[in-house]
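Next comes just one chain, in structure tokens: the form predicted alone.
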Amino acid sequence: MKIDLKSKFTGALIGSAVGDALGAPVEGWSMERVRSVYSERKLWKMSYGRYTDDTELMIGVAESLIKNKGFNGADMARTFIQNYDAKRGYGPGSTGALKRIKAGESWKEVSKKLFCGEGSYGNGAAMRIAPVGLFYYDNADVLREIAYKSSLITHSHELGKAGAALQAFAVALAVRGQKESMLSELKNFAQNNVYKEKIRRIETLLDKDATKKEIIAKLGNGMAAFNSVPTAIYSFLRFDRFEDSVIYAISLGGDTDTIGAMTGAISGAYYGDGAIPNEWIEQLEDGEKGKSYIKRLAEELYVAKNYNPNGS
């Protein structure tokens, strides 16, 4: 069945903020305390509701790809900042960047002094890139770009920026259809051996049918970029269905609202939006920026895109 675009723009970024709410409860839990709270036999509840700092950025990286007709780092900085708010658990790497810029530093710079200068190899470039990987679906060297450019306001070691531009390339790849190629894509597109090497693994446990444990021991459920964003593509590529999907992304525990946010992403703009559970779209906070504003930035974003085709 054909779907069509703009189901599949909202269903990026409705299935990443669905994720990460779904996720966001069990944050840190072990498999283990996971399966002891929610049932792998039946649709979860969604408990709560309330998205994470993973949803807020990815609206940020919305506005400004909007705004902007495509990227702007300057104002995507200044979008983050405006946007900002600590309850929302950002980590400590991110707010620093932000500080810094809020307080005169360059965008381009300021990641670069994080961590002893070596910069944040975590996943917090790759948890916001949905939009990225929409905008620029079609043109893989510009997406690869983008992706970089994007990581750099608070991410810039070469694990964090790559691994924002392999879940930005998998959200494209989704968009396209092309599950069944997926893995070849990626191969190619890959160009760090960190993350080539995670994606054979990826392939060897989708022959197998792996467990959990072998999942976790292999491909990672943390917050280093390379052991998340390749935990989400498997979660996608197991199975053919949205809530399968992101049940089982989340049932690994760890870093569980972001694996959530980053499935659902990826799932989201592969389905569209008809395919994500109501019952969890109808849970999902719909306050200032909540459900309702962030189905109106899929459609913005699908319009903008269409007025730049060319993703330049």
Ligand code: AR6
The other form holds:
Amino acid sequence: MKIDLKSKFTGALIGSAVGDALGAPVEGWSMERVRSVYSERKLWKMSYGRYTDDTELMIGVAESLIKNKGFNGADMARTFIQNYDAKRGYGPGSTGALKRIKAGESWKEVSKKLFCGEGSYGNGAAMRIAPVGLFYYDNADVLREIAYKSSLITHSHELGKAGAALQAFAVALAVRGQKESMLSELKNFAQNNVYKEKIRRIETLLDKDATKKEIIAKLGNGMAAFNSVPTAIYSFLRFDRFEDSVIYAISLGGDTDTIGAMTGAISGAYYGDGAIPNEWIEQLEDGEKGKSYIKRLAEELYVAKNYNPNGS
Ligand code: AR6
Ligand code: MG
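The structure above corresponds to the form predicted alone; please give the structure of the form predicted together with this ligand next.
Up next: the whole complex, starting with the chain shown before.
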């Protein structure tokens, strides 16, 4: 069945928000503790329905791409700052960077000063990247360039930026319907050895019925981009339905909201919004920038993409 592009745009953004909101109440839990609360034999209830920093930042990326019909770093940073709500649970690196930009420092320089001048390799740039994957889905070179530039607002470590680019490209391949060839495409795309090795591991782990313990040990379930982006890609590839992938990703424990969000973005981009369980969408918050607004952003991003097909 051919899924239309608009449905894939909506699927990616709503899918990401759904994965985030579903994972949020169990963030930081161990795999065993998640299992003690949620049975994997039935569809999980979304009890809380509120999204976290992952979705708030993703909204900012989409808003800025739409407004500028492409990337504008100063505007994207400003948009993040305008939307910032501390209650959404931002990572310390991202909070620090946005505060300093608000105080007048350059959006291009601030992130390089974090973590003793190393920059952050957290998954904060990857978890918000879905709109970049959508807007540049047909141009891998521009997609990489914009993924790097948009990451730099908060994450300057090579592993933080490369993780965001890999997640963006996985979303792009999902939009193109390339599930079978995703791993070989990602292999060609990845330039960093840490991610090349993780992609090789995904391939090996998909070939056997790997246990969750193995996935956590070999791919990771933490806040570092290299311990979460590959896990989201694996969670998408292992299953054939949106809900199976997202439930699996969160059932691993750890950084559940973010791994859930990234898995939801790839899966939603592949299956389209019609594949996301209604029970989950119904429970998702619908305030000022809730699900109706996110759906509208997906449509506007789709229109902006058609207006600027090269995306440059
Ligand atoms: N050296 C040591 N530790 C690091 C480094 C580094 N160069 N970079 C990152 N860390 P941060 P995020 C560790 O703060 O990526 C939220 O809940 C360090 O412990 O940049 O925006 C989100 O929803 C640092 O605090 O945050 C995500 O789930 C941590 O990685 C998550 O936090 C995260 O990096 C990450 O968000
Ligand atoms: Mg979060």
